[in-house]
Amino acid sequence: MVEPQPYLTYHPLLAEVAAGSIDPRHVVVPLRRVLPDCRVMTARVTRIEHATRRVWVDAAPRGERGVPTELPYDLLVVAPGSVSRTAPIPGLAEHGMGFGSVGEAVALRNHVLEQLDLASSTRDPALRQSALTFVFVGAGYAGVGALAELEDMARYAAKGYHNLTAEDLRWVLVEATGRILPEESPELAAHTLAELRDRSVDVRLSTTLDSAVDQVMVLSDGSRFAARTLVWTAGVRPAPLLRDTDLPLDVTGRVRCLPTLQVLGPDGDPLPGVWAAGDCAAVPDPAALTAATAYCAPNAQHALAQARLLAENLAAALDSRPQTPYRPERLDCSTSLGLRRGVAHTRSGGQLTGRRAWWLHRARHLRRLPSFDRRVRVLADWVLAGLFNREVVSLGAVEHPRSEFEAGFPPQ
């Protein structure tokens, strides 16, 4: 296996992590530890060449160039996964920040109290104001429960300080579409947006933003504001290491895949040895309605059924076996919206929504936390948090650890 973190992140309790409510390191399964028969390189493919069953890898760090290794290979499976689906907009690339991995969730949570300590200490009311007022772009479940879950902490780290309320605090929620939550059915979606309402967040819907620029924010509906925090949870695309291979991809850039989840040939014959799956697969979906939805979404419910099935496949077609085809069940998606509140729906078709939706949601992704390990983990997080208060402190200096030792020396 070549991944560029030792470790898998389970995605859907990042908005948990930046709140809080869960361990960092509790999110995130140490490969070699959970796949102890299986050689782990800690490396980036550089470039897949199918025809001749080779794959190039390079392990120097990230922003660094080393030699690449080549490595053949007799089947290939490719999940590289996806990277956010950023685009062009002035000051997004300064100012903006991501919400897909646990460096991201656990930044954002320090940059959030960050703002509080800088709010209530400065004398410059349009500094308190910009330091004070949240925007999130995308309101896909990484958008609304990250939101949610960061609202909900802040609302009570502001209790600690003698001149922040909770009502101080400004959170702007920017969505293209004309609503929230694609994935639920329209009467979750509903109800979670009265929800944010209720809460004071400041949803604008059908509307895009056109510039950050100097940390202004400019939406299309002509609003402008300054803001110091600016969260892009637009959708993702899929990873850009797919460019590279000779493999055949579609008009979004994913591989093109048969139900089976074997790469599928420009004969229209599956490739032979070559399987994909995740965000980085376009999978036919049997039960999409229109030709936008012909393809399973990227989604982490996907993600996981599709793996099982794969190896299933790949088992199969070693003891030539007929293979089965990807037939997702209807997805039971659920999001958290802080402590006690959630909305889910069941795959029966029930629909919940409070504190209920809040306990199936816990339960469903412990249940499906890759390694019992961290479901006792994740599990103790929850119980201590229970009786405990929150841990509202920061620990940004941990991002530029050599700040302290750095400034000791000086200046050139």
Ligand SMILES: Cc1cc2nc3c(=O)[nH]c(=O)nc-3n(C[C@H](O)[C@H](O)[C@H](O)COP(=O)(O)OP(=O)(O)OC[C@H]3O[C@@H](n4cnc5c(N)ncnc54)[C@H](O)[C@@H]3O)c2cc1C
Given for the second form:
Amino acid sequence: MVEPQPYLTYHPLLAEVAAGSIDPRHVVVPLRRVLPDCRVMTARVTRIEHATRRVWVDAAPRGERGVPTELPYDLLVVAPGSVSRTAPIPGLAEHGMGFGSVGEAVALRNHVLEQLDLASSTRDPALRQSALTFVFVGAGYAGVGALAELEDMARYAAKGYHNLTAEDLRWVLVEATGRILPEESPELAAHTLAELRDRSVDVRLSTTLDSAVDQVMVLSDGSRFAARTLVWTAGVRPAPLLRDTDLPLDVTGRVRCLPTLQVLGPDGDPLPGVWAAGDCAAVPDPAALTAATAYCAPNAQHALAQARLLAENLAAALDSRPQTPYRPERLDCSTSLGLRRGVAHTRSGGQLTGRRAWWLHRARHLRRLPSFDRRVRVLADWVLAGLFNREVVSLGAVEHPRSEFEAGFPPQ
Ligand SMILES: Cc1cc2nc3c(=O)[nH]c(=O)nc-3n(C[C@H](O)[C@H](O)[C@H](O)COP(=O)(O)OP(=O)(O)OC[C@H]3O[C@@H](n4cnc5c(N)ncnc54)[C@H](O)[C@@H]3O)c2cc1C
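So the form predicted alone is up there; where is the form predicted in complex with the ligand?
Shown next: the complete complex, the earlier chain at its head.
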């Protein structure tokens, strides 16, 4: 197993990490503990040459470049997932934050709480206004979940300030298409939209962010306002590694697969010895109704179900047994919208909202979270959060542990 992080991240619970309902360590699963019979390399694959069955692996620390070493293999599983799909918007790289890792979830939580401290302490009305304006771009699972959980947390946190109320906070959700939550049914998405608007979230549909220079947000509908928080959750693209492979890619850059998750060869037969799954794989969806949905969407449900089938098919290949095609089960999507609020689809095709949806959402993710140890810890976090007041203090200083020490040295 070659993976730059020594752990697996369970993304669907990251919004609750940002809200402080779950300890960040509990949504990650340490690979060496759950894969005791496997050699885990904390490194990045930089290139794959399946024709000669070799990968190149770089073990240099994050942000540095080492000399990749060659690793030969017999069978290969390709599952590097996806990365945030950024856009060349002026000011985005300087002022935007992503929301796809535990580090980003913790940083965003600290950042939002820091803005409340700043707004409460400054006497500059313009600074106060921009500190209390939070902009999220992209209304999929990640954007809606993160905004709803953080809005709920900040609403609670505002009660602890003598000169702030929840009504002073401005939350803006910018979405380029005409609807939110494309993964959910139109009815459930409409309910979520109504709930967000009921909470005074300013949802701008069919609108794009044109500029964020100097933390001034310029939207395509002509509006312009200052905001010190800009969260970019506008979709994903396949992992960049795939471009440095000799595997066949589709127009979106995903690895072309057969329903058996074997990578598709040039003659339409499986390419021997290589499988792919998850966000990086273009796996045909037999239930597709339109050409646009002909391949499985990048989501955790497909990724987990494909992973299980891939393991079975790989074992079958070693035993010379036939391969089984992937048949997606009916998707049972759900999103938490803060404490005791959510929306969910049931397996039978029904829809739930409010408290019942929220309980179902928690039960589902507790069942899906890999490792018994993590399930118990997350459950304990939820029980403790229910018994005590929410923790709403910013620990932003932990992100700069050397700053106090450096301040002790006289200026040069
Ligand atoms: C904030 C957020 C919330 C989400 N919420 C939901 C939800 O509620 N429901 C839902 O169904 N889906 C949700 N998703 C989507 C879901 O998390 C993904 O679809 C799923 O994680 C994909 O699984 P994967 O194994 O393909 O990729 P990942 O889980 O991303 O795993 C890929 C792994 O490959 C590693 N990797 C990448 N490049 C290399 C390389 N060059 N060398 C070695 N390793 C590499 C990465 O470090 C990563 O650990 C959410 C995603 C995010 C970001």
